[in-house]
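We begin with a single chain expressed as structure tokens, specifically the form predicted on its own.
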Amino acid sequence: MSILNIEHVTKKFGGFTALNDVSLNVEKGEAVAIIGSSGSGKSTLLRCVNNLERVTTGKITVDGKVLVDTVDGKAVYPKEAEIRTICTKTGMVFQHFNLFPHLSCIDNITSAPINVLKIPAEQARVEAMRLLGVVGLTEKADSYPAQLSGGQKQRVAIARALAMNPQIMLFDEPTSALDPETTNEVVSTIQKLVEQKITMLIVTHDMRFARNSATRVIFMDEGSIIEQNTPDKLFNHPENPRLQAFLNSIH
């Protein structure tokens, strides 16, 4: 069953077309990696899924709820309250963590469940401690972001996104701001989520991660999906010349 349906999405910034007629379905339990050079539209696609950017035309459905559809050539969104409800079905992990610096780790994780989902504070704290265990940071519950390494901050950000119990996790270059050692911490955390069959859409420049962790890999170029396949087939037997050139350029 598809958790995410993207149909013929186009996104323009003035005269520049960032996304050009993109269609993609993500099934429950899939970990889909999106690769491609800078400016290929990867992050823009992710940002359209959780309403950080609005599409020019096309349709996006998240867990059966229509976030945007196109009527008479114009993108139409539901009321703001419904958009917010739909966006709680997605959990976003950013490149630069975006933790609240004035809150401890556990308060960063419990803030949205308490204030948005209206979960009782004690229940939210119990779940937050469980999630800190999942990301291997139980002992950092009362630490502040400034006291953490980059890898630890990103793992707290993952726990924070999971605390909203989303239907799909969105990762925007989750390791690109990290050094190699802390990258491994974050990758192993995400691999745990893959094993738990948590649905994920991951924009990444880390080919080793895409090859080893994703169930499907998508290659984007110039705002379009050029090729998609299993990691083995896409990396070892690329069909499209643009994908072949991209893979050659990163070796």
The other form holds:
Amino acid sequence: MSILNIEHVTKKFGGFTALNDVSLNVEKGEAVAIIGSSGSGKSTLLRCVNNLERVTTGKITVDGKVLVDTVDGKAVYPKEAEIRTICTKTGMVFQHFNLFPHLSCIDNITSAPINVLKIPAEQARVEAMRLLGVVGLTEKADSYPAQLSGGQKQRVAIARALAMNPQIMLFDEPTSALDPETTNEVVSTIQKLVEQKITMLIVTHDMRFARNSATRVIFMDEGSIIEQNTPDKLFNHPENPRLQAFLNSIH
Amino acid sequence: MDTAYMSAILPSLLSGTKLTLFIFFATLLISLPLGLPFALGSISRFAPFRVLAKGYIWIFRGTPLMLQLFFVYYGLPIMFGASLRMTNMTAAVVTFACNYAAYFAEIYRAGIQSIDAGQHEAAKSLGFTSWQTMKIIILPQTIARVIPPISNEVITLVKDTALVTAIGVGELLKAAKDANNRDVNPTAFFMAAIIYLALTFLLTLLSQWCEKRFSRHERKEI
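Please give the corresponding structure for the form predicted together with the partner chain, as opposed to the form predicted on its own shown earlier.
Now the complete complex, all chains and molecules, led by this one.
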């Protein structure tokens, strides 16, 4: 079953084409890693799926609901309320965590379920504690983000996104702002989610993660998907010269 | 130091202080909340709101407070009829409240816009409406940031209240000036200065407490 369907998406910033006719389909239970050098459009693609950027043309369908379609060469979005409903099907994890600093960890996790999904506070709290257990931070429930390490912040951010019970998790370079030690704790948290067959699309510079955990790896360059394959084939038998050059440059 | 003279004029200075404090608190009570709609207006996506809010802020920050005071007290009843005639106290509070609301609006606006774009993005990706984002995520964080500039304005307000002497309100400075003119003795001015200093000292303590109170979450330990 297709959870996310991206068809011919183009995104221009002024004269610069960040995404050039990108198409991608993500099935339920897949963990798709997107790799590529900076400026290749990986993050922009993720941000278009979550409506943090608006596409110039193309179609995006999330869990059967159309987020954007193109009519007569122009991108058409539904009403704000409809967009919000569609976007709650995607859970976003940011490079810089973006936790709410004035709220404790537990409140960071429960605020959207309570205010957006209108779940009773007590029920949201029970679920948030369960999720803190999943990311291994139960004892930090009442701490504030300023009291956590980078890795802990990112794990809380993952729990916050999971609390909305999304159909697909989007990770935008979740370990790029972390030091090598804390990177591991975040990577193993995400690996745990992969094992639970949580659908995800993850933009990463962490090749070890892409190689070991992803079910499919996509290589992007200059706004286009150049090659995609299973991690084993993509890393061991890259076909496109640009992918070969990229892999050589990072080893 | 003539302590007998000082205690003789103290009651009149204290009753002047009462008026000063009344203008001070009435102004804050109105202008602190009134600044918020103007702040939100000035960053609204709806152009008429923006023009209205920015025009208001421009006028009240762009002309002297004393001129505004004269305009409200003397000018309004002449231009728009006697129904707009106010007591000098009312005119003082109205003018100060409108003037300070403009300054607070700018402080709030700068505070709101200083919040990291990532906060808006996180709120949006979690499905918050823009109003919920403002209320639950942005404004609570803004409070901690605007306390220092707000404190600054509040301390300025204590001293600005002395301007209402010009329309004959018998507040602290006027009480001191009257005593000086009557007795040809500047002691009253020194006493007034000490009272102003005492008031601003208390406000400084209060603002320090507020700063700590509202930035608790930023501390590494609780």
